[in-house]
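Only one chain is included here, represented as structure tokens and corresponding to the form predicted on its own.
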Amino acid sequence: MTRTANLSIEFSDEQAMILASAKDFCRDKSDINAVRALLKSDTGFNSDVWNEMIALGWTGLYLPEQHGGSEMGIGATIPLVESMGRHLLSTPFISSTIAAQAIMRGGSEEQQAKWLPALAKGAIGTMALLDNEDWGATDTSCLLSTEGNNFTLQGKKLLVNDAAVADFFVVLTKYQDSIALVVVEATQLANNAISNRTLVDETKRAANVDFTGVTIESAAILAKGAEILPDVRLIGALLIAAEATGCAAAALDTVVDYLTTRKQFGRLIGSYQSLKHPTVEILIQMDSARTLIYHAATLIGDGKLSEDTEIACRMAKAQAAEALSFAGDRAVQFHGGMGFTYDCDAMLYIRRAQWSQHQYGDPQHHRKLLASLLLD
């Protein structure tokens, strides 16, 4: 017996306004030359563009008004992140948004008052979740022990996004056999604690972080860390899905542009059915992903996520990751031998696809969990 999921979807006036504004901004600030210019940079993003995003109020879009935000909800960030994906505009926005959600949902009033206004003003936060490269892991080897009135961390975290520029980390740890989330400020780390990693997607940055020996106070432990962790993971999956959906649209644009300009044997190669059909398949998969991310954005709220919202987020991540993987693969293949070179823009999309695939769980991970939700 199958379960009937909530199928509602709404595209609000606010989302439409944000999408229109974000499209123009991302197109102007992140053309392909700007993207390539940042590939070898230390941070992977333009600090001037980040400051402009802060000035536009995007870093506080989803935060409560009392903490300097616009209180439009996490769903309002979806059109913004989609536009960032479409133009490969990499900033710490996604990392900070997920960390902010952890503090909003699991932090005390004092913790929220300390960190949320700072995030609205552009402070950078990130989640430190992985002890290994398995997003399906349910345990952690990072331990929190008691020493007098303080607590000490032991352990490393892998592939922490935007670690080198983060002002603070929300770290997944274990305390007395229970899962906990703790906030660690970047200034508390040892000088050699951050080890940058080389990623397949050169527009992104991540590092391994050693938290061993970091001492924190009890005020740094999120009160509802274990309770809100599943919701934070789902929000992360949804934001990555929105970015991947936008990137799939960009890959489609690249494909169509090439098919309508490249000639072979006296004909545009776009006239051949063997290339038309996969191109239409990219469009169908991308549109399906777009429907699912806005369905999830319709359902998601600031409270505990419902089962319908969990289903929506998992479906969105699975579909978006596969849509981008297919689009990136076809973009490379359709460009022929040139598509395998570093100078071809198609390589940017297939690399982003490989990175996005595993962030916050790959399609197999989410479909495995969807089976128990949808099937009796």
The other form holds:
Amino acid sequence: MTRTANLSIEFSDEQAMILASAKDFCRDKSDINAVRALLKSDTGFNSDVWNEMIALGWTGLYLPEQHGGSEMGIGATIPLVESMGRHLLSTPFISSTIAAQAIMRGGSEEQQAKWLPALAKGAIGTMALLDNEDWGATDTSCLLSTEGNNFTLQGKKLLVNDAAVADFFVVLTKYQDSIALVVVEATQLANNAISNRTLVDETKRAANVDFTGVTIESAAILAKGAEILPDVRLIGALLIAAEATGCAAAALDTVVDYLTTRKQFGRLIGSYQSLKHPTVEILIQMDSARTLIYHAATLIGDGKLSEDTEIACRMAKAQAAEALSFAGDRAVQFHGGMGFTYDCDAMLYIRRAQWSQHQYGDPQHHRKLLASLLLD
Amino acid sequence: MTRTANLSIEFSDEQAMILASAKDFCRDKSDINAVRALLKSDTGFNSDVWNEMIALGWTGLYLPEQHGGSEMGIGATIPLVESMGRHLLSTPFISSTIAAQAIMRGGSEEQQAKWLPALAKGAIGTMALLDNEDWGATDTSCLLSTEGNNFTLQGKKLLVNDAAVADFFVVLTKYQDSIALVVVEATQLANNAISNRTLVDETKRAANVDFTGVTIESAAILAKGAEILPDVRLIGALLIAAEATGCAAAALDTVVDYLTTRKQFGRLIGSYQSLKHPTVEILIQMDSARTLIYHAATLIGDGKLSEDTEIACRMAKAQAAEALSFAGDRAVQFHGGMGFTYDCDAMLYIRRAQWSQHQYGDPQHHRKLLASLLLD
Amino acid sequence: MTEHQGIESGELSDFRKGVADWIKHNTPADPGFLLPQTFMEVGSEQVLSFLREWQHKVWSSGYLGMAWPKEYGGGGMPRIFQQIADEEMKKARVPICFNVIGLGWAGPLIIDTGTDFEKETYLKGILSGEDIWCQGFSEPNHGSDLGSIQTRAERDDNEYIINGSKIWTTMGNYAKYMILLARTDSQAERRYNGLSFFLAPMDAKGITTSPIQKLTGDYGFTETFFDDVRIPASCLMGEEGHGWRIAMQTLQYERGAEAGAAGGVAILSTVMNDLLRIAKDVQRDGEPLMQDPVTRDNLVKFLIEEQALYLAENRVKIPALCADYPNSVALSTKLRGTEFFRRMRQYALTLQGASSALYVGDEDAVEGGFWQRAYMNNFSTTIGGGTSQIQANIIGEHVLGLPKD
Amino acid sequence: MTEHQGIESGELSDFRKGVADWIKHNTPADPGFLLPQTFMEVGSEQVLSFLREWQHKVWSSGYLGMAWPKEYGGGGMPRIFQQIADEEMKKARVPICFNVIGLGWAGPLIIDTGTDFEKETYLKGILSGEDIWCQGFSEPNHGSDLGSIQTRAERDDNEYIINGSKIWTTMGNYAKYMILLARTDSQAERRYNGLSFFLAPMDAKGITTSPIQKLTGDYGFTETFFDDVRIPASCLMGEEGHGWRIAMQTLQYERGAEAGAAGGVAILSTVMNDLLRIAKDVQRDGEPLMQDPVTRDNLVKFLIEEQALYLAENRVKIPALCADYPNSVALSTKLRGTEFFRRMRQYALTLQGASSALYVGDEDAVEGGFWQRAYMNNFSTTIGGGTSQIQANIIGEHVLGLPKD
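Structure of the form predicted together with the partner chain, please, following the form predicted on its own?
Entire complex below, previous chain first.
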């Protein structure tokens, strides 16, 4: 890092208002009973709540005004997503936001005009990226081939988030040896194309999606797909980081609650340093993650992401995932026998940690890329 | 590790006797005042104590009977060296042992007959290996060139242990693109060839030695130098590991002493879990190191070292160095203000940790090589 | 294989071959669901009947209870044979013999100290798997401090009346018998002296069980409630007030079970080799993960820790090498082992990449979601039987002599 | 550079250029010995006279005490100028202005609350470096709990008689004055109310100092003994019994010193960039260490931690982002910062390979042995001012609301 470190954090009054209203909304709409009630549900979210979010304009927060958005920039969603994480409020918001960013950044005027207004109104989009377990893969085995004016897809995508409720998919594919992103509408899929997964995080939903045989027009190929894909991945990483940070804070709250009420051997257990000090460590890890996500939210703009922004996003994801893994693990342990039960909320955090860790690249992946940015 | 792990630990009655007498000897001869009295001395050791060790036969413990040794194998020195580490008893024992192993394993009959009897009687040998800071270097810039029957050395060796008192040096050099080990007697060195170093560990002594211009006969080139060098390095690593393990145990004793006598806020400080639990961690780390050094001592023989032995030596060094680094660091911290003074013995351990860490390769170096042995 | 008193080593190696051969022909096919790694994970009828059938097969083939008395269903053979059978079964990773409280705790206790009536009544059912046993020591809110047991057993003529509740009862909802520790004398000067030990029938009127759902989503334990439960006085084991002593003796057998006295492998062990298997199959950043140097460094750290852990058991046999802290290895093994496995299993998930999000029941999950479940189940070992934090206190105080909190 | 009230930004940027230019022409040559990183490391006459000369030069060139009153040797200028001068000096890594207790603690206190006599007597000597100041708060066996101070000051007519001892007195053997906290009323109901604050002459009869050798082998602190020491009553600062209050006020200035109110850079900061320099120059296993992936992963971990630490200072300015634990950043900065540096400096030694065995004074030592000494000196920050263990308690209790031990 011979470069001078970029240390800016800014937060507008508008963002503060969004944060305040998001905190209230998520607390009200997603108390722990509401969360648990959705665990076994099909979609994993409450459509009334989702509709309210749409009505609040959150799905258009970062979209251009001309397409029905309020053009506040993707950074403005960070306080929203952090709050959702804090209350384990699951909706397709993150999936949709990333897909919308792909279209906003990579689509032509026509493509933007076609899909963005629908997204602002709450249509659900999602990215279909993975061919296998490797988030860091630089190639894809999902191929796009052409015959006359028609393009045909060949391949299956793994662990597509919110696939079952998605209105369309932004699919990573390869056309004539080049990476391309194509938009596939749910209606184009074959029967049985979607195969739901059983996830360790029961608040989340994902499926494998088989796109084999789907035929698209050239208008469905994003104009600048290959060019903007790295930025879309970074935005994905940052959103997951924000959600994980919120969830780590929730785990911390749960631990603090237990440590200040549960007695053993006649003492509140929070008085034992072997519990107190690691709990402080959760705070510090979570706090670091929070600092880094808002730094990234400050730097990120609608144009091509700068190197500083890339550094910020990768640091945020690496730190947030580590923080949540640690918090979830300790939350179970520190609840003792209670922590070993499904009834204890620590279970929700340790499972979320497994989910968040790898989404859009795990900490080791991001550190490896940071090394190239910072050390060479 | 598809291989079945070798889990043998054996310890003969003879070894137990050596251990018992080594413990007593080191305790008696090297109490902490004796250690401190030597810190600023020229040689760093008490020659009376060294002579007693020679008289006890320790310098010949592993040497062939025909050369004045008792042929108990190099493994028999591990309890000795661990005890020395435990009492910070510094002598040229380790340096001499490694050099003697080089000659025993790599020398011809004649070469063994020339140097081993002297070593058994307490002559001091030492290895001259380093061209720079890299213990893992696979090449050397110290060259041996020939003109007629004479061989001339060109190059300086860094951080040669106990150089100032050495009777001879086993020098790593390159002859016609091949690695060679040559024996240089101290009398052959130029004036000012030895330049003493200032070490962070004041119980140790080392110097840079310039061999440039030293002329040797072919009889001074070890017959199988290149072949046995890897084994000699492993033996070096194991001896340092044994010493570091002993030193970690000493650091533990010192910490336990303080924690069971010092009061703060009206309580013995050892009752605080933030001190108690990391102290348990020191015990566990030290205990693991001890297990691993005696496992390696069990496997190691006089012949070419097996792959199991290599694994054992590298694991021992990696673990012992980590254990001592942790113990030394915590020993200072847990003594509070007292730990910040030169009068506190924690100072001795944290400094020794810096010294031990890199000798014959640091933990990361050994883990890297273990990865090839265990994972590929 | 070293020779055993009175047994020719040839006989033993022939026997070993026979076991291996039997295993080869009798190991059940993959049932299509993830089998439990320990007996504390038997959470469904499906799993139960599978394991019951397997245990019955092992026993009826002569490889379980080999050292138990012949007249009560055992083999009457030297223990070494059971040890060999267990070793081979462990190596082949066959399913566990699940009736562990019976095989490892109640059975040996009854054999050693039971009456003929007790032997006659209980032993054979334990071996066959017909009679499942559970353990009733822990109580809600009292962790593992047995001294503070509140469940009462009052003598009433030829019966005891039991009131109270137990928690973490393994297979409480399937068990026929419970080894039950209850307080018969609330006035006893030393609280441990007021306890008695019962072999209690779980079908007695007034016993209800409530399955506990674990964080894994599975079952395996119950909470067990006693509401004026009347059991025959003959259920008392030994004498009144000797409960604590008997419980301690029972806990000693745990090791015996592992060592083969009862037989049957109670834990399907995972080792680093299993972890390495994952790293070999996975891609990361477009390359095989096993080639990644950071991953390699982490794996080697675990391998060193594992090696030190296993070797410690051999070092401890050499007192000269344990002179300064003689009970260090014994008292630290639980903390070291359970925390090692916790970290190792958590690390296994980081190796899996995107697949780590999958869970038991998903056909794409790595090894059926084994590691996800194992990581979470592992907390039973870092929490149960004294949390890791309490273990660290025990080591600090009893090995190093540090003052109590 | 943002505009400052009443000062044109052009003036400031011109000034900044002037400072940089001055530094370029006036930075002293390498003295041939390792200079201290903090004022707590002034352990020899040689170092002392070098630093004294440097501070005098900075002051006489108008770059120290720039905001102090003109009539007492200061510059009478707005603070922003001193801040700029400090920034430039920090960037250029010139030697420290070593008289920190005077510049950062006693001086500001005297300027704010002192009498004209006190200002006249003390201020100029602080700036010139002629009068070295030390601090007498800590006492042996009482750590940093000022409430339990035992050193007594008894009024006797026009004098106070001091008895007791202080520890960790910075430059106690070189200082002319001490800011001294002593107990004037041992009967005070609240123990903090019995303390008074003195500006005590160190040459008074009965004061002896005993240098403390640090684990680094260097000096920098003394133990200071008071044996019936008589000092004029005029040495009392403020009123009797107000000592605690004044001491707390004094501690507040510490930040001010860093921020430039007094001026002079008290700490020569090291950052990750300095660490990376080592990794760039070193070979490991025959390759440049900087290419080693494990090392790279470790370095990036440190870089993330550093970045989060520095950014926290900016986040805390935005209350909305600190709503749930408002004092979390403030109360955890010491623990995070000092422990980060401890680990970072320890890691620096692992990077050095064989050279890590060398120490200050060896010509081959990496950067003169700076890192070896810095690692050991760093313990003054994880121990002094409340150990890291106590810091963790403070955060747990005051940020998270966890119960006291």
